Amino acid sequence: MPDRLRGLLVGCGGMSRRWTEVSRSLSDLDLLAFVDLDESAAQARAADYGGTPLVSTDLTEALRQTQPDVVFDCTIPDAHTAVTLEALSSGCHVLGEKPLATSMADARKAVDAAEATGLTYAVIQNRRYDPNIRRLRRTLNNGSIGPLTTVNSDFYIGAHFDGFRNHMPHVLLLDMAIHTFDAARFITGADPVSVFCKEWNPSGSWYDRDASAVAVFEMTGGIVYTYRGSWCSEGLNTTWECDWRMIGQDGSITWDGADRFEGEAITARGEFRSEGAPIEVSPEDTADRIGGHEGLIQDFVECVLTGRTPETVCSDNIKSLAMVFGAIESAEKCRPIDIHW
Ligand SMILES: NC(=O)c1ccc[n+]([C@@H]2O[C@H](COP(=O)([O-])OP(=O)(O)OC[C@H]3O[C@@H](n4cnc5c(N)ncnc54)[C@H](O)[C@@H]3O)[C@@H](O)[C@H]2O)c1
């Protein structure tokens, strides 16, 4: 493997701006091409990047001309599988925006293609690279509240988007809850077993399709994880990272998704209610995987250069996606669903 990677970025809409900024700051990556169905979008992103990268509306042709090592996929969710399969079959490692795919069948195709080609396909789950979720995970791993039994998360944001989300089926579960479900897997260190979900579009919603959901997951180790969320909830919005409560056998921790934690661990049992004392959450560790998009993209480049496997590799990330599709199937069938991937 060379000591610098040649890259191509496809899908030059809103999110790609961040990818372009990060790419520009990386000394071991050169973006050689910007591709979008809309040429003016590709041109704008190429201008942000600087230099003279190829601008194209044709991914096949751009891959042929520039022969990149890595493809960054920032297209809309519906295009992720086709872009990934084409990039892998051209010999490129892929880092793509979430969600991995818009169906489990497509997700399995992409995972199988990565395995068959021996190339890496990883997904951006930038909220895993949040320093505060890392602090929380370290605190739980230290056993400060004992074995986890229950995790709750609330996501309430009145988000007035323009574009694909206004018309997307299962918009909250597929486009947003994937972050939260992936965070729940990270926090618990557990995998999903089953789910029961109710999805609906509240009256007054500005979305065409269901923008609210509640779901109860059974996770491995007997942990119960509950999700309540809405993208058309006005007032008292939570953070994008959710309001969380983690309950262990010996205490509880709450986290507002930003930098506010509260924790209490039991010091004496025996009366009707046990006695507890506040617990401190672990401090930030700059050596940990942090930095959101920047941290993840940088880590991916390093993984490709060194042969290490990224934390958000598709064969693991598919488990978070399986939570999404389990929840969708449960909502459609109005019954609990076993989760498989
Ligand atoms: N990780 C995060 O926090 C985060 C935040 C926002 C969006 N996203 C994800 O980023 C992705 C892009 O979202 P966005 O907000 O930038 O959308 P967007 O609509 O602004 O941009 C998408 C771009 O992809 C282009 N495109 C679509 N199909 C294509 C194809 N087949 N080939 C080439 N170009 C194609 C469109 O022309 C458009 O310019 C989505 O998967 C979304 O879920 C992630």
Ligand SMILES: NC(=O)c1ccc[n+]([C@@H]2O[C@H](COP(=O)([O-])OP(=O)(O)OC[C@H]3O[C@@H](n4cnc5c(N)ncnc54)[C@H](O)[C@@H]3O)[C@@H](O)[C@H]2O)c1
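All values reported here derive from a predicted model rather than from experimental measurement. Positions refer to the first chain, counted from 1. Take the two forms, find the largest set of C-alpha atoms that superpose within 1.5 Å, and that set is the rigid core. First, how it differs from the form predicted on its own.
Once the cores line up, the CA of residue 161 ends up 2 angstroms or more apart between these two forms.
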Contents of the next structure:
Amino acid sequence: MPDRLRGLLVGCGGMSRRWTEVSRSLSDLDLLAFVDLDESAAQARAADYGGTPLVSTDLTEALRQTQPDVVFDCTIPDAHTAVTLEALSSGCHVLGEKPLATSMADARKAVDAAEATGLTYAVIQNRRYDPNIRRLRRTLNNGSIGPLTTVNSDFYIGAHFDGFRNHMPHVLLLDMAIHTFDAARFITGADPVSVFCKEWNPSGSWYDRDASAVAVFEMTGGIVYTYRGSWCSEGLNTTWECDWRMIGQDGSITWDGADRFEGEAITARGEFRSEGAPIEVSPEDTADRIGGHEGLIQDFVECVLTGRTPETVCSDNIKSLAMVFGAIESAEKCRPIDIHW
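Now show me the form predicted on its own; what you just gave was the form predicted in complex with this ligand.
Single chain only below; no partners, no other molecules.
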């Protein structure tokens, strides 16, 4: 593998602007091509990047002409699997926007293809690289509240979108919950076993389909994780990262999804209520994986160059996607569902 990677970016909509900005700052990456079905969008992103990259509407031809080492997939979700399979078959490592795929069958195809080629396919889960969630994970790992038993998250935002989200089925679970479910896996260090989910569309909702959901997940290690959320909850909105409560055998920690933490650890067991004392959450560690999109893209490039495995590699990320489709299946069938990936 060379000291510098040759890259191609496919899908030049608004989301890709951040990718271009980050790529321009990396000394070990050169973007050689920008591909989009809308040539003007590819031209605009190429102009943002600078230099003289190839602009194309044909991914196959662009791959042939530039022979990149890595492909950045910023296409719409329905195109993720096709783009990934073509990039892998062309010998390219892939980093793509979430979700990994729009079905579990397609997700398995992509994971199998990555394993068969020996190439890396990773997914952007930028919430994992938030410095505060890393602080929380380190605090839980040091045993401050003992083994986890229960984790609860609340997501309530009155989001007035203008476009496809107003009409799509399972809008909350499909469009947003992947972030929270992946965060729950990161926080707990556990994987999903089963789920029971209820979806509904509250009276007065501006969405055509169900925009609220409650889900109860059984996780490995006996941990129970609960999710409550709504895209049409007016007033007292949570952060985009949710409100969280982590309950351990020896205490609890709450996190507002921003920079506010509260923690209490048990100091003496009582006959009715035990005594506790405040605990401090670990400080930010700049050596940790932080930086959102920037941190993920930079880490992916370093992983390809060094042979390390990215934290959000597809073979792990498929477990978070399985939580989404498990919750949807449970809501549709009105019964608990075992989760498989």
